[in-house]
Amino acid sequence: MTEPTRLALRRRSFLAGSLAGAGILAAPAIVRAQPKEMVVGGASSQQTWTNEIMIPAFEKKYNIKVVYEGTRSLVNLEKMQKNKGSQYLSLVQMDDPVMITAVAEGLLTPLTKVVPNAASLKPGVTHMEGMWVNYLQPWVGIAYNTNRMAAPTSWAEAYDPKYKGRVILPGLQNTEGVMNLFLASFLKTGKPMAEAQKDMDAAFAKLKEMKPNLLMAYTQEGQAYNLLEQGEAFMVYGSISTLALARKARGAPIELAAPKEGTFSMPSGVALVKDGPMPEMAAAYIDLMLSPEIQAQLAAATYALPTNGKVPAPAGLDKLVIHPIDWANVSANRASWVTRWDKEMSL
């Protein structure tokens, strides 16, 4: 074999090896370009806006497949507990009281340092040094039948004898029902709302004054709102904006009043799962959720208040006072409150 021939063969071997090596190096890039799958654990009630607004925006921006498992907060907590050390959820959307338990069990990791838009959040929506934040504030008011009564301006109005047998309350199994305890204590004592939340004797004493006006207390809201639409009930005392205003939008004769004493927001938290897969993408998902453009879309779709301070509140709600809730106190005492409710508020 001549020297030129040997040189040509060595050159071809070198090129073949180089190309093979390039293929090895290029393969991960090809894999990285393929859509990946990230799992979000949330509430089934959030499925619609998640699928219609949040997931399409995120998948388009990052070319990553998102799977949303819609269930309940406690179910998501159980998933994290059972899979500790081998988590498959990347982030969770859960009620604030359940977040407290998740933090105590070491299931979450702080998010504020890896989520830039967290710096733009309103006061009072970042919790436990950034372990979770609220992404929306569905607010609680008095839903009323516009054919039966004028807009109530105060939480005290439901105690007026003219509403005998016309008021519906949520039970304490529903979080909005717990907030009615705080309002009752506030009306009874005149204490600042933060202090009134701790005075349950005053709360139950005041709520018992409303018993002649009660038509029912509910755990499932469907029947309650049907009675309100039909005019059998005049008001639902402690109604969530996402429920009442969605029915109004479908043509029901319902409006939601924001009483002058202020109100509360429903717990709508989002957090990073500790040691969850794809942590960078999970942080990016939360960051997009908190961005002004997505916040504006979500607030309009859910009839809730945005939590990003750069996004204006819906018309008429810019001065709405949202009182903070001591969720640790709720978590520690809710079971005993439910027992007391069953004894003292039964009709």
Second form
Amino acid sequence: MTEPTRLALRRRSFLAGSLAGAGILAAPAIVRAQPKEMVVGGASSQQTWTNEIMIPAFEKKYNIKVVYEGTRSLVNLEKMQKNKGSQYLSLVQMDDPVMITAVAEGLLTPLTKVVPNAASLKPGVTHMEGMWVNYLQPWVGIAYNTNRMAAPTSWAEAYDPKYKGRVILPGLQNTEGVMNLFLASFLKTGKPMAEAQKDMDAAFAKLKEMKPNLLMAYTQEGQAYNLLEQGEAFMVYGSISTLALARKARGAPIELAAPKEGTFSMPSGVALVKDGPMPEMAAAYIDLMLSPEIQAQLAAATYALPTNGKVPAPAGLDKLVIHPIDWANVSANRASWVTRWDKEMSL
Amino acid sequence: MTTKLRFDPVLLLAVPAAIYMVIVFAIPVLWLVARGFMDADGFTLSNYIKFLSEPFNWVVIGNTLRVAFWTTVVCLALGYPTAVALARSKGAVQVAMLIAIILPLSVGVVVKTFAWQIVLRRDGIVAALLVATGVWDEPKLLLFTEHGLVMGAANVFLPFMILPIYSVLKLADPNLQDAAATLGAPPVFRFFNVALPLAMPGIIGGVSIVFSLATSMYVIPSLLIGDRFQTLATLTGRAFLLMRNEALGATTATILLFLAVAIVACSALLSRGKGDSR
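Moving from the form predicted on its own, what structure would you give for the form predicted together with the partner chain?
Below is the whole assembly, all chains and molecules, this chain first.
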């Protein structure tokens, strides 16, 4: 009675094993059989507009299949590190601080000479002699509940005692949280933004003054917007346009204010992988991404500012100053800033 | 009588689970612990010395243990009477109670914490009630405080306290209490000398589970108190996910593991000692 059962089990496991083996063998064959396929490494948060705008436009124009691998910047970096010598990614969309590492490790190749539209980019969005460019500027403002307060005009407003317990900050784990340190330093010292980014003593001294006004510091932005839309919080201080304006468009009673001191934009770089497959096609992809038509579409879909100077900024934002961020400084010091935040901003 | 070790084939039933746990738990945990004792030159204690010599990290350890302690206390205070009532109930009432206890487990932690946000906010039910009854003059903030965190965590972990105590009480003979009463034991004496010792294995089980869960909780504090209150678990998560500092993450994770195991083991030992002397 036991014998046939055992035999059946063995057969089944043999079958499963051989299927798995066939799968492993088949995978590279599929890749090999499709030479006209270009792989783009990016972030999963960029998947929607890539699928809806970029890929259809590119595939139509060049008749080539694009595969988008949406993950995180550091994972893309690891993919390039591990495949050095036989890269399979043609281009990458990564955060600016990660781009710096990739440049240092010789994983990128300059794009400005092979991408004609790079010539019409706004100042400040081409980095390290054309190693990467920003294709969009998701700007950071103050999101506020329109039922609870009037539009804030300055970053200083959140320090007003009338907002006791009503302000939400991003934690320093979030990149938009790091920018609050620069703003605090700027408000404390009045130094130009570029210098203010270096003065962390002033930054923490100022940010601590906001403690009585703080409702919380978030790591999950969904929670922050939830509290804002319910009216428990009046403002999210350091809110990304891509998120806040998308929620507003869905009917949330919120608005995103662009303070008069100017602001920063979230990292959003694109670069060519050094010795990556299909370099001409990769350059063409970036060129299309930076073209006025696609820039206008991307900016509308993501509520970010276009980086091509020929594309007008959304209404009311044409005078908004985007201050550059010294990402090398951020990368080198972020861990120590986080530790300091834990101590000085704790409950 | 010789105690000969005879192989019992039934034990083989545990082999799949054992293999599974070795691969997904034991090996990673051993690697993690080892990583905390390593640097570029091999074995070192420097990761621990560095971590423990920073006074703020003791605040973090204190945060972790204090919140876990109060969460366990609240769960025990609410859970023990519930478990007694549950063990005593019968039929439809018992089914309804069990459903009420187990069903919330199917609601995710994230959903629960969002619900707490609505209940605890300044124009929420709790604040309205406290103002209406005159306890508070004006609505205050309950959200994003340590009290709010303990309340929320206790809500999530309560079933893990009730169920072990209930499963033990269910097996105890209900006549023992009556027997003690007929022999003249007053209620307080009966509670400490009959009811509590009978429930003790369940209480130890519940306390161990809730305390371990509460020391290592990650999502609940990040949503209910936010980024201004660090525990060992949130530090560990950040060390790996944000800072990519494996040595720091391994160190905090190992300290967390050690504290949780030590406290659970101590409570078990203490109560066993008590049980033997009885």
